[in-house]
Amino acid sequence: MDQETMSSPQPAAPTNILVVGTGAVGGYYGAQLAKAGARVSTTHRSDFATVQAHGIQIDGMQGPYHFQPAQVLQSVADYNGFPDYILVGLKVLEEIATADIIRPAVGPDTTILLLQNGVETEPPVAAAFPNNEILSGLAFVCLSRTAPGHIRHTCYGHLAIGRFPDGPSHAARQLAHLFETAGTPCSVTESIVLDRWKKLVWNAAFNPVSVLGQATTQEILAHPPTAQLVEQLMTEVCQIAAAAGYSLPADCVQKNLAATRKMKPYKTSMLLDYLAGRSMEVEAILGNALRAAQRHHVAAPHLENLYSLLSLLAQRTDATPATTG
């Protein structure tokens, strides 16, 4: 009996995950990982006291549910130990030094998942942690933070993750298994940069136009001039991606437009940031794409015009440094 007891397998320890930047995206996907049995801790700025006292309430597509993080922290440095994964939901802004923020919690075996918008955003973190695996992730989801500690999930929810810059990844597959266990579809790709360009087709069109037009996605598509504009913007992104070595499917633009028409009316994350007086991710979503266009000698006049207008608007916004939490 004693011998059998000693030789019986022990339950696997839960995967430890630290969410840095626990806004709508970080909070929602952290909750999914907790559903799958991971031990998920979160960092917060403005809603620290609320989450510490009450956790995070998510109004999901299938009904409301509650997420109580294992540790609720104001600072990454307060995390007890080193996590298996750090899920980064921080905004990609010049004033936010992601590598410096997460450094206190990065252990020798910590995998870093950057769940952020834009293209060409990973290199600074990859350079700061050359011995750690960097995963890049894309969230195809409609989320908004409606109040401190409250998140509304409107549409979609699937993820794509992969090793940066490319290649197979056991760590990515393990994380995808946790998401799938929680009922969140998560694909693992060996070319996450290609997938980033594919997502930018939507983001570089609808995010800027939603701000400048003060409109939801459905209002943009219902107005013929802006519907035509987003199609032109999407086409330019596809041309830049192809020149950079990442050719997208021929029907990419039309599929994006068709999928958006089926969505509920949605205020983009950039519009929500603008309306709340927060900094907008202009450089990550537009600036980096245009710099790639310049390197590869691709004309992108519609993107250039939106970038000029949006960067001017961003200068006028008296915003504090913003994260997704």
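Numbering follows the first chain given and starts at 1. Keep in mind that this is a model prediction, so the values were computed, not measured. The term rigid core refers to the maximal set of C-alpha atoms that superpose within 1.5 Å between the two forms. What changes on going to the form predicted together with a further copy of the same chain:
- Once the rigid core is overlaid between the two forms, R39 does not reach a Cα shift of 2 Å, moving by less than that.
- Once the rigid core is overlaid between the two forms, T181 does not reach a Cα shift of 2 Å, moving by less than that.
- D251 shows a C-alpha shift of 2 Å or greater between the two forms [criterion: core-superposed Cα displacement of 2 Å].
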Given for the second form:
Protein chains: 2
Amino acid sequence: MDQETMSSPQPAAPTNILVVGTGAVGGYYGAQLAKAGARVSTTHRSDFATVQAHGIQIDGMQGPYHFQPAQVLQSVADYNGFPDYILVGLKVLEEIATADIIRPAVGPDTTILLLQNGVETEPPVAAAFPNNEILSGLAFVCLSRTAPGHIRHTCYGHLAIGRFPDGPSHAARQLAHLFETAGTPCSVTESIVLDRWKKLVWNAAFNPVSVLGQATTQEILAHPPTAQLVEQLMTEVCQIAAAAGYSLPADCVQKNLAATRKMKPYKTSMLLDYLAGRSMEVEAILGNALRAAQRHHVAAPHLENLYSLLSLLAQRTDATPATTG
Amino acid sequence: MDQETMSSPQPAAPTNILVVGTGAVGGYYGAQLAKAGARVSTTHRSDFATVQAHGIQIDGMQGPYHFQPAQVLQSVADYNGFPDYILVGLKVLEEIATADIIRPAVGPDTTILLLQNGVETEPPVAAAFPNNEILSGLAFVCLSRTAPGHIRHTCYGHLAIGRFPDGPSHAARQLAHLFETAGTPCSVTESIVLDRWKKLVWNAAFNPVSVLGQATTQEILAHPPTAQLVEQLMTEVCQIAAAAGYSLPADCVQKNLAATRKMKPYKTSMLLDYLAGRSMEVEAILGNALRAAQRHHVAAPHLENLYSLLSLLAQRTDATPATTG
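Mind pulling up the form predicted together with a further copy of the same chain next to the form predicted alone we just looked at?
Whole complex next, starting from this chain.
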């Protein structure tokens, strides 16, 4: 038997992937990669015991799916060996030092995929690992963590990934192939930073206004003063992006507004975070955009106002989860 | 005995005063006028039964004080006769038609005192009663309604009143005399509109930022981006006031900031309203200022931003009291 096994054609070794920050995004996309045959391990803080015992249950759009990670870890340092890919699903928050967290598992051939919100979040990681390939990715998906080890997937799911800062990438194509095998559309781009700015046009406008006004996208657009404010914010993001060398299409703002008008009333991820008492990604979404504006001498008074208010409010939510008092 | 009473010198007839909108402000200042010997009646919505049975209990800075109104009314139309003064303590909200509410008690010699927040709140009342004297007043006081028929007075209490739109007023002096008799400092001004703009400098800055940022005055000033925003908002109010013909002192903004830095951490009245699920006076405080800005072609981008967000948020609090969800 042993001999027979030895002599049969060897299957390609599975791709080893470590998900760091296994929230809804990390858990969902980790599960997709596992579905495609990758050997996917996960790290957890609060959900560790539940996932170790029961794995991750995904209440998906095409029915339930159970994901049993290869290794369920409390700490990145416990990972056995070096993975081919680290998929970073950590939030971008001041108190989270992404590079330090992933460092123990970054081997010489490890590719790092940052699946995070905002702009200009890659440079600190790229600087920490100058000899590793850094991929940056955008997830277009509606996910929520409904209980420890439980993720609900309600809409979309496609990805865009690409080498940071730009250019072609064999690693990105390999990863995209795995995602596509699992049924997750994944485009590979050679200008992921441009794509990030494009996504920020929507995020930097609707996220802050939804939190400060406690409103859905529909309510924001039905109230003429905030509909106008959203347009002004989007225009400022386009101006900053252009100054940073990433010119977005001229109709970008109007297309974003028109698409949002057609959407069902939607609570932004930042509003959901706020209502649940979780930290909001104010710096990744507004702070980094404003720092780019300053660097390129672009005026962004509306973004600045919203940043002022939201960063004040963030102190409050950090201090007192789930209440506003 | 009857004859002896008849022949003794007649005391001056007491001044008849009707308080309309007997919340904390109306109740407290009505009580002061009663203390000074005026015959003060009150109207109530939710507190009617309690006040009819027990009067109004004031937990004052100089000990408790019980105020038994002469007539306790559910409706202005139930008032017996016409009062010398109507003291309006109603909030300035779109759904409250002040002139219509007080009309049944406005006799030919009735003077109307508007003790309300904001700017440009007098014109609709002045237009509705062109033959009555309109007084406008500002209350510098910390009051809260702690239970039906119960008011707590925690700091300050002085008033500034004057004829609207300006000029000397015998009626204002008479009223001020009553307040002073009761121990409430009350200055009479011939330019109450200027005083309103002066007070708005603080109110239009700290009220909206405190609500949107869920913060005390101290927290707002300790966070550099919002400290700067407050200064920009105050500067815009000064520019609008000047364009409307009311030039405030050049050091007005810096004095307001310095005075606030010396205050204890303070929750603005608008923040208290928001946290209690009560309507916020967004139009009186921001909307009217912005309409004046438009009329006088003054740019006020920061006030506009805050108005946009706050008027969106106000829809939410109107709909769902005491929660943010």
